[in-house]
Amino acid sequence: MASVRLPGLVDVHVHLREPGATHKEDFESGTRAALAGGFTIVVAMPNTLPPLIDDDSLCQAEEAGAAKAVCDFGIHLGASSHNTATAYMLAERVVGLKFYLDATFGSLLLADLGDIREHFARWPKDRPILCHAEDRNLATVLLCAHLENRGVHIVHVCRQSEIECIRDAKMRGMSVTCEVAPHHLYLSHDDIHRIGPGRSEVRPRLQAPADVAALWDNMDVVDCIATDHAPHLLSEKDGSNPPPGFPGLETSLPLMLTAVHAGRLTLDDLIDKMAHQPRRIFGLPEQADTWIEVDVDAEWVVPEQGVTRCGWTPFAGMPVRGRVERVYLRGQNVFHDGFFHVEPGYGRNVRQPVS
């Protein structure tokens, strides 16, 4: 047994689904799986019911938070057609200001050019702008980016064709980030069959195999590991309309500690892609005396259920290696070998000063 302390990751991509649709996850559930799988701060997005556009809703997402996450969160507002003038003005309390471009999970499609350049003008630049921007769209976000003068991230990038175009864009000085989840670099089309059709349902879809070795052999250029955890019920999945999206928050690490094993990035890699790049690019605090031990050789298998409450996971059967055993936050042991010493409430929003 190898166990190591590496700094508390953070995963700047998660949906806890509060508001809305606490049947598939909350704060408390979503952040308990956060922890399992060594994440000390999460930052949830904005496709809730309702969505979190304006200050009534956000209020919502703050409330429960506040009342139920047992680790560090954020929360990022959602750009819409009826917020373009509105949303700078409550960017001291979000994370930052996310963009759907494609077809997605929830009512925020924004679709119209001048909305979109809206928000970039008006949208602080110390503050992040999150796009789900996929393949043509991707070209339209960082025109936009550059015509304004400022950064912004792409989320969950899976294309061959995406992650060139991000390479390019660093290569002649643009300001752009970007992020790739577990799901994408591990699984490809031709990983349905196995899976099943509603299962395998995900936005943006899994790509070819020829997709995946692209993100791997580009890694350099992929600046955070962001899980996307996107819980539905199996109920749901294997409905007559499943809705896209993973849970990821308990597999990722486990995933990314097998490829270090595999020799495909290394441990340092690892711990700036999934705690220092998502800090530094979002300006997130650093937490005193937060760590987490894991055993990197570890070799177990992914069990069907979980923590998080959707109760299952597109990496069922698959071994692994490197397995979390103690999360520390705040110098409270809060995870130990399975089990929680922590309550709700525990965490704390990253965007509401400390008193």
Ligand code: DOR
Second form
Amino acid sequence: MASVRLPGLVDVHVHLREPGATHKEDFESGTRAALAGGFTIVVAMPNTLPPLIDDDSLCQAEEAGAAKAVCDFGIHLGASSHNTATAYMLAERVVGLKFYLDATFGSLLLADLGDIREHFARWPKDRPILCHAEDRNLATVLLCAHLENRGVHIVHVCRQSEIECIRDAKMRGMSVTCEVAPHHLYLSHDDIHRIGPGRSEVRPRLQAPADVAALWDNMDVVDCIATDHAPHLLSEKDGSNPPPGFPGLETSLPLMLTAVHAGRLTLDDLIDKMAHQPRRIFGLPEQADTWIEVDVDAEWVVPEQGVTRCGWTPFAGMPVRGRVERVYLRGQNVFHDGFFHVEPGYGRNVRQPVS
Ligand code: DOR
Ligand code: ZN
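Can I have the other form now, the form predicted in complex with this ligand, not the form predicted alone?
In what comes next, the whole complex appears, and the chain from above leads the way.
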């Protein structure tokens, strides 16, 4: 039993569903799942109801986070065709500006090249822009970023063609970073039958085994591991119009530690991709007196349900390595052997919310 002290993990891609869909998750249940998974900062995505695209909607998320979060948090603003002229005014209050070039859960979609270019031009150059941009859309955002002479971060890269394109862009000196989700490293087309058609809906979709292999082969190109924690109830996933998305906060560290045990990456790589790089790329603050203690050798089988409100995981039944034993957040032992010792509201917004 090897208990190892690691830095608090940082997940720059979670869907906390607040405002608008708190039956799936809210700031409290989602940040509890985060602590159980070893994360001490999570950044919430803007595809909520309403979407986070203006002062009003952002206030709703800020207030929910301030009242309920049990780990530190940030919020990403959504880029839409309605806020091209105003989004930049909210930059101080958020972590990044999220572009949806591909359709997914929620209403945010940036389809017009003019809107995309205007957002790229106006958003402060020292603040992250992150893009859901699959396949050919990846080429669009790489060119737009290049024309503005600014950086861009690509979320949930899943195809061989995408990771190779990012590798080549980096080799040419372009300022691009990317993240991969553990489900795209562990699941492929071949798992859809076993998981079930509704449950395996996710955007980007599960890809071919060759794509999964290409992600592992290009781990040196992958800057961050981010969960894309996207909780939906089982009744919704098994219903007639299954929403896309997997929960991931509680399984990502064990899955990546399992990869460390298998010799697919080193523990230092894991710490880099799950703590140091996300903090650096997204300009997130250091957290004083904050760390996690992990039994990196523990062997266990992922249960059907975890802390997340959604009540399921596509990884149920999978043997994994590594268990989070304790989490210390700003000096307080907030999670200890499965129990929480923290009040809603202890988590701090890493940016300056409106007062
Ligand atoms: O599968 C997904 N679900 N992909 C996304 O990009 C959004 C997410 C959600 O919000 O459910
Ligand atoms: Zn997402």
